[in-house]
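First, one chain by itself in structure tokens, the form predicted in complex with the partner chain.
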Amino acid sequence: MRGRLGTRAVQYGVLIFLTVALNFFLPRAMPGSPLAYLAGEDVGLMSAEVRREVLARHALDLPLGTQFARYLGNLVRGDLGHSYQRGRPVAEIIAERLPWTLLLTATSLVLSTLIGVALGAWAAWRRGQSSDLSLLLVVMFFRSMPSFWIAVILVAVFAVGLGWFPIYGAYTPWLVATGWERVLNVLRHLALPVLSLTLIGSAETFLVMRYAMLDVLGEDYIATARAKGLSERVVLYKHALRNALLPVATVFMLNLGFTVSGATVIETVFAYPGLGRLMYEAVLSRDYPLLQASFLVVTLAVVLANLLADLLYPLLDPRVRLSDGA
């Protein structure tokens, strides 16, 4: 158990590392002044004075060991440098744009595993009818549609024809209301991109879902419970479901540090102040700094999620503690 945490543990700091390393060097190794990335100015047109300048007050005219130390003490102080298109330290704008994402991607992917567990657990019942197989092909499709197509749909339909729902953003700009009002506005906001990432979502745990319940059901204890006269219902939701959910909650723990990473694609299509549209912005704006910091938030948080999926996993299933042990 130690030993299984500890090499995770040392592949999660390799992670960081070289996450960290990418960020640093693929500036400076880019053709061209990495003066261009770094701080958006084009050292082509300065004269020399000027450029000398210039490189001294970003410490590129340091040895590449130097400047990388102080990068990693800027990072450890919790500095993640400066978007000199916003004209405003990174920091401060990723902490404003991760609730939304979290919102956005937290709800969808609980509302995804309980209508996933739901369905494949329905379809594993009546496994090989027709009802079971059109759902199958159903789910397929939906897993092998595009996000942002589902979503595009979403609002062609749904906002602009019906006009129900908004089109854009995360709540009205400049909304005088309070209290249920205000909640309402941002929950009619988040409905259609919560929508799109749901659909998608739960095809993958329906089939995660279907899978396991296909095969705990032909377990001997399955037949034991059955041969006990117990009746199907009970067999279905008090035996096979809760060992069933074993690999969904894998599933959902591996997705839990995808939250944050979220959804860039869904966010750029209904311009949803998160931060996978952030990312978007910073590519668009050729916005560097923003960038990377915002690529080094996501890895750290992917990895916070899979250390705790790696420290609650051997709660939930007893098997891991005993086969780890040794």
Partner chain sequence: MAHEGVTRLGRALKTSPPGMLGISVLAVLLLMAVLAPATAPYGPRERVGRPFQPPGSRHLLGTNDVGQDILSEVIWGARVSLTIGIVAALAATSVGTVAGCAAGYFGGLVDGVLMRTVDLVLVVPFVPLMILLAAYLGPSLYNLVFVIAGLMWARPARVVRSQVLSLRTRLYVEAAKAAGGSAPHMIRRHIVPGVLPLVLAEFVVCASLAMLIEASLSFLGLGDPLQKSWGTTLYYARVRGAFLTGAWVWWVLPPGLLITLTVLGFALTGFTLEAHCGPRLARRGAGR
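What does the same protein look like in the form predicted alone, given that the last one was the form predicted in complex with the partner chain?
Just the single chain follows, nothing else.
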């Protein structure tokens, strides 16, 4: 087990370094320049000398190798740099946006997992029946639809048409409220983005759960349990469901790593102030420090989620422990 963890640690270390390098070089490979946000609206009137001065002020005139070495040194010291567009420390900006993304994506991840597991197990138990086929058709419809299309439909129906929910933002900016009134205001703004992500995520979990249940229901120990005279409820919950949850647990852990990145499309449609929308804004403004830090946070979250999955999966599946000990 220790050898396996040591190997994983080396692999993750190499992965993080390569990702950090990509985070640095890829934004600079994009067309465009952050000069407009560094110099303001008069960038077109600037002389070549002033341009060089502005670039030198932010160390953008140095060779890429030198810039990368400085970037690594700053990372070691915990310095993520300053945003070109906002003129503030990047760490402060991410700290403001990250809680909103975690609230949005973690809520939708839990809801989509619970709904997908329940419906997937129910459909597999009634495989081949009209209820199973109808539910599968509905799920495949949502699974094949673009996320922005679902979000726009929800906005058109529930926000514009019925007026039940706000269209954008995480809260009403001009509302002066505290306590439960503010909580309810945040939840009303959260409802449609969460519903959009839940419809998309539950479809994926449903398919994984359904096919895992179908595979488990064909095992010999299920036939043995039925031969012992156990009730269908006991066979479903005690024998079939527990074993079918292993693939779902894998999908959950993989999705958990991406909760930090948020849902860029959904956050953009609803103008939700999360990390996903922040990365979108950073791409538009060529804000290199903000892009680098955002991608780094996402990378670390994915790596930690995979490491957590490596640690937890042997506890969920005894066969993994046996293979490690062999």
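Values in this document were obtained by computation on a predicted structure and should not be read as measured data. Just so we're on the same page, rigid core means the largest C-alpha set that superposes within 1.5 Å between forms. Positions refer to the first chain, counted from 1.
Core-aligned CA displacement of Thr268 at least 2 Å between these two forms
Shift at Thr268: below 2 Å after core fit.
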